[in-house]
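Take a look at this single chain, the form predicted alone, given in structure tokens.
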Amino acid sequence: MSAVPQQPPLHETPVTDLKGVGPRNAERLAKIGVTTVQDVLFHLPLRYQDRTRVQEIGALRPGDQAVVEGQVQTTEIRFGRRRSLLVTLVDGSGSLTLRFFHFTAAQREALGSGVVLRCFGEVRKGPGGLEMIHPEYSREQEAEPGSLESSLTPIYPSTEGMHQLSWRGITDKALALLERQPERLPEWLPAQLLERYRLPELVPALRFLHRPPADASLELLFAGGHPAQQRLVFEELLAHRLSLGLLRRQRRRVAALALTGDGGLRRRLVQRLGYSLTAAQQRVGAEIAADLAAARPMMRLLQGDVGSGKTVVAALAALQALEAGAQVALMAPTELLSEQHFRTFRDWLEPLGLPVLWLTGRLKGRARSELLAELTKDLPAVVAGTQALFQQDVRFARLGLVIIDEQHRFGVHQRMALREKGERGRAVPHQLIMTATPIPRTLAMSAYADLDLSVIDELPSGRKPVATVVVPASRRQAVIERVRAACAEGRQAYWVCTLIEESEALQCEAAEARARQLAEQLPDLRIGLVHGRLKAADKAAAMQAFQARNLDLLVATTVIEVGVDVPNASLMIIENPERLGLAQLHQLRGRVGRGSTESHCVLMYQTPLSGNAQQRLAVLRESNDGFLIAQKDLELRGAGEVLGTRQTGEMQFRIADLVRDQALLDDVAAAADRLLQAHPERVPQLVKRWLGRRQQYINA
């Protein structure tokens, strides 16, 4: 007797194996990443409709989606802006209007007085009471006594050409296959984990979510809190956590230069600073120093609020590498910021006898060739720059440390390319990643679980919080007078222009127009202009003039968001703040308050403000705590918006929601550790199920 051939698992079973899925539907499904039967099962409904019971018309409320049954009382054609067919339906408890904008003469005849209908639709307020617009309906003789749905009706996220009936047909077939052969969708979570965290098994959870029983709580399903949903959320978060754990293990197997140094250069820099490091700076500096001294590559994320002193900590790390005879690359996302880092490091390091170089895209010809030649010499040096640092012709002799500022602005491939620049045999450089955008713990646990985390959670003494006010644009003249008064006292001010439109060209034009208007209204002030379309040399000249106090007012776009350090600037005006995220507004505000003088930020908004915008601006007015602001930003805008697509790389969740599901993260972290220790063979399977090809890019 021949053995029954083993069926492939559902993640290897093409969707075309389901009856009724031909080449055309397969092509449509592929557009949204559904190519296998497993993909169908994990393509979960967005929401549900309750078609399991008939509701009394008298109990309906606006917004309800309901099945009703009643008798047609009247039918008429109403003429107005749009011709419509109005059908009045009564059931003894009340009446409801059915409104059809598109109808035929035959349809009108079929909906005559006395006909009994069963309808499904959304209830809305109409001119004469409650109504349904274009409901689904059937006549009494067509609606069999048992024809109500036995489960809640799922509504799936879809693509062009795929109707909800098609989705229900496809998922019916996938569920039937799963029912017959559940072993083709393996349960990768061990029984101990399911029991410990009270999670249902995978197959029953999927079956429930595709076809919830009539008594299932719509409210709980809508909130994402049903145990069946939380089971899948847990598994998806676990897969992401494990992918980062695998990446972390992989990195720890690679060698790096052990950068020990004798500490002499670091001590000399601290002595020259003229101020003491905060306890937080000292603590974080010690964490980084220990990492650099190890023979495996450091991968550390350095977080610190605006003005917390991350650059000094980075300079001390660079000096440790230089003491060990290695080179340091410092990469910033903009030429403006890279130049500021170059100048800061040059002021600190050149008095110690150390070379600091600057490589940007505008360095050409002989000057560029000479700088590249310097990098090929096996001599300690720091080179600051932009993306130009990882161009093909850039070669380092002994790159020991890479410092990346505001790393979320770089793509995954760019960060990997710079790391590869330093490979000597099998050794790779240490990486210190800095961000002045405080990242809520929720996101740090999920997006950066492969990194060690250091937080500078203390501001230098003497720093005063920035007082923030929110005013409508109708008070523009009063704001202009405030700028005049501040500059008359010898202070400097920023005026930041943002637009509702995304166009950089329009934003630059707006900044130019605002600079001209302000020059007319404030003729006694020296006004400069900085925006993204200026030549780099003109931009740098304007910034240098502002830093040297040769300008009173700097009109700019959000290009000044990071890296500009002018302690004498004490007033910041931001137009259209409702257009920006909280984290970006906090960054912009951080350009003032860098000296000992009390500083102010004016958020000048356009009316009317949405409720969400009012909430966001209120948070900024009430708090200077970057981490609290980042958490509020996460709650109001969601993880994707806060991190930005480039920062998340390919990290997009199918089912989990980092804000809604953050309470699970500690359990997910513990479960990941248990799984890696006790069931390492299951880890790749889980990661593959949820991330597929994307896993190689997660925070690489």
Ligand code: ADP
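In this text the structure is predicted, and so the values were computed from the model without any measurement. Residue numbers count along the first chain shown, from 1. We call the rigid core the largest set of C-alpha positions that still match within 1.5 Å between the two forms. What changes on going to the form predicted in complex with this ligand:
The two forms, fitted on the rigid core, differ between the two forms by less than 2 Å at the CA of residue 368.
Relative to the superposed rigid core, residue 179 undergoes a CA displacement smaller than 2 Å between the two forms. In the core-superposed comparison between the two forms, the C-alpha atom of residue 518 has shifted by at least 2 angstroms.
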Contents of the next structure:
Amino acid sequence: MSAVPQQPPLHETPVTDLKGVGPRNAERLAKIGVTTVQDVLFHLPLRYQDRTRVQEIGALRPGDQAVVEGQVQTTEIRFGRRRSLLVTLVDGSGSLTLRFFHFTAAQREALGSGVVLRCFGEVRKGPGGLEMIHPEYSREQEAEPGSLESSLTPIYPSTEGMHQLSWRGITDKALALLERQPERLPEWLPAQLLERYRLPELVPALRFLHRPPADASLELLFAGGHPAQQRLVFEELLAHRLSLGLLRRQRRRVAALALTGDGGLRRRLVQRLGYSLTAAQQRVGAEIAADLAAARPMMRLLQGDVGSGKTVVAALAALQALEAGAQVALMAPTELLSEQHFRTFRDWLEPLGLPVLWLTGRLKGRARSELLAELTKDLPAVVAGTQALFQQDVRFARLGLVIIDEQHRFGVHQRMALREKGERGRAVPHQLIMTATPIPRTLAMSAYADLDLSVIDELPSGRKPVATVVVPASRRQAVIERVRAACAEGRQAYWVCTLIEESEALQCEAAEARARQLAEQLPDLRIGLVHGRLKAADKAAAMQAFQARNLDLLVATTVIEVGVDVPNASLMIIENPERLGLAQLHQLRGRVGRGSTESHCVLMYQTPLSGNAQQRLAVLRESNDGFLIAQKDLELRGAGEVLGTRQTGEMQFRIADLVRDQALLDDVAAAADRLLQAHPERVPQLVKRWLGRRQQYINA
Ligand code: ADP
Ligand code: MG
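Moving on from the form predicted alone, kindly provide the form predicted in complex with this ligand as a structure.
Now the complete complex, all chains and molecules, led by this one.
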């Protein structure tokens, strides 16, 4: 007996091993990422058609896709806007019109009255009742007996040049191979896990989804709720979670500077603040302090609603690093915000004798090289800036901590790259990432499972919620009066122009026009303008003037969205709020309500407003709770939008949907822990199966 050669697993078996898949098809498949037999098996149908039974015409509803059988009653050619052939089909339960725009004389002949037909097509409402346009049909005497399908017909997501029939052929071959040699597609989920969560095994689940039996529920399949689907969703979510877990483990093996200090600087800052820290600030402060004192790099996401006081928590973390003699990089998404941080930190830290630098885009030539030279000295300092902080020529002597503000949109890969950038010698800097866009907990745990999570779940006392009203643009005049009245009382206001679909240039023009117009209508007010196209110096000057109360009204684009802190501003007008997401609006609105006076926000929409937009604005009117708003945003817009990773494709799942499948996330988290404990050797296999080409940062 000769030894049977070991067959490679299906994820190493090229599609061309399947009979009938030649180089042409292989090329087409490769375009959509299908290169192995495993890929074929995991390429699941988008939906299904039921061709397993003949349905009664009388029971059809518009939208159904169905097989019907009946006798032709009448055939006529209609000369309307488009010439068409109309065939009436009756089956005793009702009648249905078959409509053909393209037909031959022979076809017309063959569809004469009395002929018995079997058709398949989509049912729609026509001018004279239900109809099918260009159905597939066969004359009954031609139809072979048993020509109905035995399983639901899968419709695959496709690519140019690949027809559904080809997909069915290819998946047939792959399923047959799987049938013969199931061991080539290993089950990585342990039996106890499957049992515990009542999940079917992999091979039967795949077979089911490619060829569901005639009695499978189309509705359940369409909703993604069938156990066979849930089984794959579970495995995919698990793989994602594990890949982030691997990142986390890998990080623990790297050295960081243990940032311990005597706490003296921190105590002095707290004494000088003029308020006491909230319990939540103290709690997350302690979490961060403990991380920094360890010789493993911290990777912590600090979430806190707008105005919850994240900046001072960041400053305390920075002081701990400075106490330990290290440098701190403070990164903000915009120049505007980096300048504000620079000023805030300077006000806090310079009295303590510590240097605060600002690497602004405005620094050129000599001034810039001097600042860069400063950073190469082994002296404690804080440097604020944008992503420019991590340009090639920026070198740090002893970077101990990187603080990233308002950057939850940073993906895993960017976070990793940034870490490598900061790497000097063997120690990597600690990272603190701050965001005011609250992400529902389970979602955060899945999307950011490589990070530890701290949440400031309390606002400083004395804050009054921002009273929000929703008004149509036709009330503009009244709104302008309101601005006049507020400013007359010594308060300040923002007027935000939004125009997201168009170019930034158009957005800036719109803001300029609005500022001119308001200046005419409100001649007594001092009005400033901030938008993305202004020179950095002009932008900064306007912001500073507003901060120093030398301006009453600041007209702006959404550049002021993040982080800007002017406590005396207590009124905000947002034009066309219907164009923005809820989280973004909440952010914008968070620019007011920072002081002790009652604040107001006016959402001035353009009519007519869609139902969804009405709902969204109502959420904002009724709530000031960022977490609740984020949850609603998630429901109304989907996870990709909320996490902001839609463009990067990072959180793209093949089968899972973070919103639809939210209920699984806790079980997935528990299962991930158990798998790491009991079967660590399966972890890389699972990750490879689901994230194969996307995990270049993981070298487990
Ligand atoms: P965010 O979390 O949105 O970044 P900030 O750090 O800008 O919020 O803080 C918002 C405002 O609240 C600032 O003016 C800050 O000085 C103030 N603040 C922060 N913590 C407290 C506190 N414990 N008590 C009172 N005011 C505070
Ligand atoms: Mg902030």
